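Only one chain comes next, encoded as structure tokens, the form predicted alone.
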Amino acid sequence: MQHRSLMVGLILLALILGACVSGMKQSSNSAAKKKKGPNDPVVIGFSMDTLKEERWQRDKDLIEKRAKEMGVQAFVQVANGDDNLQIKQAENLLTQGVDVLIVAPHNGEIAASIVEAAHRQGVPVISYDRLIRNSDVDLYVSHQVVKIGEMQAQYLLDHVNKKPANFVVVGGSPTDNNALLLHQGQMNVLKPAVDRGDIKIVTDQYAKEWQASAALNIVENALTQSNNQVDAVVASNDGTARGAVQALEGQNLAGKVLVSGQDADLASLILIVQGKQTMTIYKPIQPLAYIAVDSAIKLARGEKVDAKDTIDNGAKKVPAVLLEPIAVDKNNIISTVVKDGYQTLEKICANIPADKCPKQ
């Protein structure tokens, strides 16, 4: 009887110790989220991967603008594509006492450590534009990335005038989760077309760091491999699209091969008017930046964020706000990017003959 009582006691002790260890482990990884009062000042940290592309300068400017309008302070750090630097900068922002972190990660896997570090200090994290994977991130604010990939592929599929047509697929940086989601969307459209015998994919490769030079090499190699028999290039953003156009120009094929893009960069809108790039995806940045700031303020104050979507980041279903993208070609430049004030017709048509320029 004594032996049985001793065994029961040991089991109970083990359970208690296990619970204590589990509790210690949980508390070491996550502190209770701090809550600011309705009149308390809020400080936002914005950790950015890069400012190399035109669009990211817009994000930075609009985040700062909205923060000022809302009476909150925003500290911005830019990592220039360096994962270790981004982690250090995020730690620096936390040291400065930010109440919430907005992170546009360079590497969606490695940035999980930023979420962990922030949560240890009770600071919520918003994953901005690019998803931070395998982490307990609090909110994801972006556009419908899979849909963007589908739109790019579908537009070229609808406008190619040959069957079977030879397609080249140029992805973005393989360390960027968005590049993977774009590719998923592109394949949602292209794979059935391959199965039907409507198209053949000559090359399907990712461009390191979204570099135009990497896209140039991919398309040059595809042209060599196919003896210049390429009908469409599904380029994942405008930088890679411009690399593709450069490769096509080298073979006097610019304007004869369809090329997609994304971001509505000024340089690519010029190429669209010139007929060298076929289309781009316009993602209005202002609502994205404003929603991020407004949501950051709510999270800092412990208020509910209206996130109607979710996205699986490998660790959880992350609450998400996903905005609608818009396909833009020469026919609707005026009614989209120009109308919104995203780009001006004067800049787009600065060096283009008046008769070739879209009319307002």
Contents of the next structure:
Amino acid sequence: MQHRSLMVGLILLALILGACVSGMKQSSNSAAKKKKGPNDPVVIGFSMDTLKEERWQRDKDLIEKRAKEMGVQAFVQVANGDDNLQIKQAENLLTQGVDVLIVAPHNGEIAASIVEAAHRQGVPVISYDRLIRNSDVDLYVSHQVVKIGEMQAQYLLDHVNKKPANFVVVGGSPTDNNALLLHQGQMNVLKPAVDRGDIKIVTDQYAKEWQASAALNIVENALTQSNNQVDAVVASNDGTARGAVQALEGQNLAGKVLVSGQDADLASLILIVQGKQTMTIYKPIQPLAYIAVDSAIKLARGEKVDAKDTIDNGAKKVPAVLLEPIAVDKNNIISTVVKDGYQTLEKICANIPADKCPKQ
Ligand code: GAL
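The form predicted together with ligand GAL is what I want next, because the block you gave corresponds to the form predicted alone; please supply it.
The complete assembly is shown below, putting the previous chain first.
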């Protein structure tokens, strides 16, 4: 008798626990609550860190353009590198009733609170270009960032003609997960080269907030420390590359030292044609922005999103769409960025003698 009531008690406990677990599951999946019908209007909130680099203006314009094409509204907020402001702006977007949030975070850890706030209201979140870490983010849309780091380092390694060659590594902002992934990629290539005795790393530092001035300082110090014996600078984006070039110009070394970059900024493509920056990584922004908007609409409607990749953000394997980056140097500027209409040859060559300019 006692045995039977113990059994009943255990079964009841199991039922209660089961209900709790499924309740938890439901609440962690609260993004599934408020769904739009196929003909309901959808409102997208786009929370951006910055418009400082040229590329982010493109992201903003293209997100707005695609939203218009798809007949949905997009509200955009830019936080200018201020985490508290980005959180406040995201909260404002939620108060305005957005159905889905696209977030390009300033700080990948701190932005987790934006995901939590959105999910409390049943609003799904897409992490855009930069990963939001340790959160239940619904989708990540970006490029293959580790591969970008590998391409930057490999290009310089393939083109440096000294052994051992002295390398300087200039990372991006350490609060941006992309900077960490880039560094991982760069080291995938550089570490074995160090072990082989092919290169030496003079210095390896992150440039605060991706600032060109921070990169300038890092490279100036490396030049002083090595008696100007620097052969290559693995700069993580074009802004930091231009800081590096400025430091090299100070020692009449611009054009003699290899410098990588990323973003295909106009100012850097000009430096590439002038021979002062060696290469950049071109990330077509249009597909990125369009995929983000199209996926946002699907998430708002509770439809399945096509995401072939995943990325671990510390809390879960986030479904991800990771686009291919393209290495650009002066030999393929025309067949890449110019062909795509990303930059025009007129602008790149505006102040460069015609015979020095790539031919179409
Ligand atoms: C990165 C981004 C780069 C660059 C940088 C500075 O996260 O992937 O394209 O723009 O931020 O904003």
